[in-house]
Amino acid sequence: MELPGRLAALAIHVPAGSVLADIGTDHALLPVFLLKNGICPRAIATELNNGPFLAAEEAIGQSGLKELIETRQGDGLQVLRPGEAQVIVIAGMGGNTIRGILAGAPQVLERVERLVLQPMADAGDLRLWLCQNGWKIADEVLVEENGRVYVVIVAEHGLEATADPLLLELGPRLLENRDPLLKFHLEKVVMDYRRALSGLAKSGSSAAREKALLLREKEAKIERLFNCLQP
């Protein structure tokens, strides 16, 4: 059995003989690999909406591990206790999304050692979060698959040394790192700048003006990244 890149990504993040909870599970693809791999001696499954959560069960069933990866209806951390699944992945939602499923449930999110987090937006907001909340950026990783570029963030409880906005908006391991798909990467955040700036520019209020202002500050600090980090 084989996973699609991104979700090969998350695989990879997820230390052996730790049991997982895939929130918002889909199919059921990453559990059943896991343990099918014996990476996982268990996993449970999560999925908020009915016709989702039936198609988790329908797979993990015809995957035979039924009786070692339990699913569970329901929103968010909400469904899970304390203490019982030492990695929690989240993916394919919005950043702010995940912010919130993490917020949402604190006396479960205190006693898991991991977080395999694939954000589909607002990661920079995502991290700060984790930054402000008693999580560290243990690492980071972009992948590509169909042409899309995904960032996957890996948190763990700990003090982030980086403090500076807007290398937790990039990626502070990313750039360390100096990702394969960094470059690819800071282009489309330069690209996003510059469409938000267009936009602006239409409004003569004072607020566009400072968010134009600081917009271009961004911008120019990443032409000086984009510098360093030629070879």
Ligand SMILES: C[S@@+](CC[C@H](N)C(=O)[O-])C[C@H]1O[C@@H](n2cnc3c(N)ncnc32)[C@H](O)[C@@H]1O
The other form holds:
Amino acid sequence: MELPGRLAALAIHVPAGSVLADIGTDHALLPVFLLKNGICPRAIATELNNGPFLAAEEAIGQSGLKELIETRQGDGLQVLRPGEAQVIVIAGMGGNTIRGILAGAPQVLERVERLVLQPMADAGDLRLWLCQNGWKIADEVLVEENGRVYVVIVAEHGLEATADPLLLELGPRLLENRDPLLKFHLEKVVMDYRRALSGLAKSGSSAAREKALLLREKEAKIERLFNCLQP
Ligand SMILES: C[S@@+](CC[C@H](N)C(=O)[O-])C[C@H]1O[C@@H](n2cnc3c(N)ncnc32)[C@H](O)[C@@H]1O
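Now show the form predicted in complex with this ligand, given that the preceding structure was the form predicted on its own.
Everything in the complex follows now, all chains and molecules, and the chain you saw is the first one.
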């Protein structure tokens, strides 16, 4: 069984021997892969919604791993008890949804060793929350699947060295590691800024002018960063 690129990038960040909780597991591909390959001894696969919960139960039943992958239905980390999982994966949701899920269960997070997160948007807000709540960005990677680039953020307990909000928005480890997809990532950020700027230009309000100024400053900083990154 092979995982598609995005899920494979999550799987390689789950340390061997750790008990996994996959929050919002949907098809349960990730826990089934990790158990089948002997990477995790046990897993908890959770879902909020009925359809994906039933899909997860069916996939796990078909995999023959029902004894080792427990399914639980409920909201975020509310279905976990502290100490049950060493690694939590939350993937395929918005960054602010992930942030809300994490913020809702501090006692569970205290006993977790590693978070493997894949936000679909607002990764900067998520990184900022992590750093303000005792987590450091241990690693980050960009992965391409079907023409779309996703970010995987690995967080562990500790103090994040990067405080600059723009670097947190872009991904401090992506920049330090010169991720192979970094150029594509930065170009997309700049394109998003430009789209926002053309929207702001239509408004004459002083708030819109201030926001536009901030975006132009950030764009100029990214261009300088970009030039530093050229070989
Ligand atoms: C786009 S799917 C991603 C599935 C899988 N994690 C992946 O990355 O391929 C998002 C899943 O998260 C579930 N979900 C959304 N909010 C949730 C929450 N608060 N708690 C648990 N599951 C949630 C949805 O029902 C959906 O199945």
